[in-house]
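The chain below stands alone and is given in structure tokens; this is the form predicted alone.
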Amino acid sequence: MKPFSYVVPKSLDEAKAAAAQPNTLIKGAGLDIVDRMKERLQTPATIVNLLPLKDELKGITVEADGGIRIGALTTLTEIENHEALQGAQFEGLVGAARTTGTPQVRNRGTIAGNILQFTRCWYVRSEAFHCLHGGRGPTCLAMTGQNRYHAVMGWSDCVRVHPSNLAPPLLTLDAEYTTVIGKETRRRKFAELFPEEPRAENPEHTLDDGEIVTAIHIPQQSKNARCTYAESREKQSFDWATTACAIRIVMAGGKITEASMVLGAVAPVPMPRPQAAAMLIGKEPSTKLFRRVAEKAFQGAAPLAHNAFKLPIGKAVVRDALEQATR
């Protein structure tokens, strides 16, 4: 690990000033940073620790318009247990937080850290391999190597998958995010946090250098709305999803009137599936309908040599999320 300067800011303004310096890494809990620095995959000149700014960047509040603001440093445990998120409208977000890692990870990990994670691809995370996404090689090694946990859709020249399990439910909830950089405060749709074209040269997010996420905003939800989340994994705990699905629906008169769907762990970015969700509108829930929707959700998938298992399992996960949403 190379030497670096460590900044412990006393205010957000101080953090912004430090983050604006070249080759600076911004951290919250920092659960993933040490491993990458040990491998010398990242060698920052400076690390800015945001944890001292909990008074400014932590907590869950109900806003005047009925929406919910979640501070960037809010832990997954706090999301899981906060009274403002206990309704069916937020069960997908709460469920995703509840299934992350272990109690120790959830007590430490933050919402911003979860959505801004670096890919878990073993090729880009190892100094032994020089891959395209890491900027140290000419090709994506996973395309022809070991790719059991890699993408089955949405990729072009890199088959990494996005590891955040909170991102899919936040997308279905039409969330927004706020950032600060210099003297500017920005608030944008959550979908804008991810690159439209997730090529190898693009990072997992669209933040500028020195840009700090300060909060996530969820608009007020209909009383009839329900958000659910389901995932597959190979271990019961402390494991990453192999496939995931978040669903948000609104029902009236026994029929689905609104629907959105986002897949996780199958592409370099969280994957909205609007055409599959549109099949639900105006329909009564049924097993037959859910099977058709699940097939549509994975239409066009292109599995690699070792991950075709993601298609049948992923479809079952979609059906599971739909069943939960319509019980």
Given for the second form:
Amino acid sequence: MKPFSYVVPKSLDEAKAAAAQPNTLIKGAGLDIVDRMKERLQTPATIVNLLPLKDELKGITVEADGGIRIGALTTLTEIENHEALQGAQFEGLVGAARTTGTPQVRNRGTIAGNILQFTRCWYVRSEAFHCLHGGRGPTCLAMTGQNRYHAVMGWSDCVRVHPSNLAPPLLTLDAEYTTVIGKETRRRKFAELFPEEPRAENPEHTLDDGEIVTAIHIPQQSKNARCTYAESREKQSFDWATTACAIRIVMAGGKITEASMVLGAVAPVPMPRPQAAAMLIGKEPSTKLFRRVAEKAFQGAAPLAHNAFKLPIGKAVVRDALEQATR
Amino acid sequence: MSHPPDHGVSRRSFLKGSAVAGIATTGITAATKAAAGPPVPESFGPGEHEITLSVNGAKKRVKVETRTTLLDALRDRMDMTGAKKICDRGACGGCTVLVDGMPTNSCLTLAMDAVGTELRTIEGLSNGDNAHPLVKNFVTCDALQCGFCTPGMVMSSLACLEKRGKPTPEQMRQDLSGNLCRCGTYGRVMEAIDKTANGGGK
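To test you: the structure above is the form predicted alone. What is the structure of the form predicted in complex with its partner chain?
Every chain and every other molecule in the complex is listed next, the one we just looked at coming first.
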């Protein structure tokens, strides 16, 4: 790692002021940032450490309107175990947290860090390769190179995939996020966190420089709502998903009345599949229906040279999430 | 490397407003004192400075740079070479230490981030020939071959025992899922945990 200054803010105001300085990175646990600094992909002059701001930024609370607020510094282990998230409505979020990384990573890693993490593309993450991402080179090296773990849909000039497995369930739950920058506090829909057109020059998220995520909000869920998450991996632990799917459905009288679906690990951003989800509305759950929905979810997917396996596996993962949600 | 002057007490006021309050004896030597007027956060580095880490119940002062990882501070600066540097990217678990009781990759944790926490390392589990029952059971169960993953494996096993009392095999698998053993001694490690949970090795 290159040397840097390490700032310890006493308050969010101090953190905001420090974050506004040039060549500054903001960190929570810093697992991804330390990794990137070791690779010299990031060489900030200053690191602002948010960890001391636990009172403001950590913890899970049920708010007056029945919604749930998850502080940005809340660890994945805390999400896994918190009583407010034990219902079927949050099964997919808790399940995604539980399958992330390793116990060591989950004990430190925060929800904000998870949704803001950098792609795992091995070309992007290696100092040795000059790929298009971030303007380091002329072309996307994965597009014609080793692309087993890369995108099958939704890409334009860079075939990286979004690595967060908490983002798909949070999107299906219609979550929002709050950020602070300067004197401003912004609260937006979760979908706005990700670029509409994920080009190589765009970062993984739409935050401005110096903008700090302070909390994630999940609106109150109806009693018969259920959110589930399924993913495929090559190892049972210590691995990123090769494909992932989060589903939220509401059932009434044996029929599905509300549905949303978001795929993970198949595109540079988490991919909502509203057309596939719409096919579920008004229907009774059945294997036959789920097969058609899974086909629809991957309609238009165009695999690269080495990742065609993601299509059949991804469809099975969609069916798995649907089976769990309607069991 | 510049060594900032020791102001000592300025750390106390910082601790008051933060969640690490109550461990106020732990201190970072501030590089700059907060001036009056607009808030100026404390800043350290980029050079060396002294911090205090609480390791296995003892307070230890150690000189680090801001970029020094907890693993490097333990191994290179404090002569505690139990935790192993294997992948150095949080992908193997060889560097596992307990931070406030939770298994943590010390290679991905900055030493600065560990100020104000209670650290426990493999060194804390033995006192001369008198070892923790878990360590004795690792030996009697033959739970290691080359032994390089063992310090990390023991710390994850210890956290598993402390969290669950008598863990089931499934719980052990889950709690050890962040530690790789190239020799494949997982079965024996689980035996050692089980034996410890049932009072063996005392």
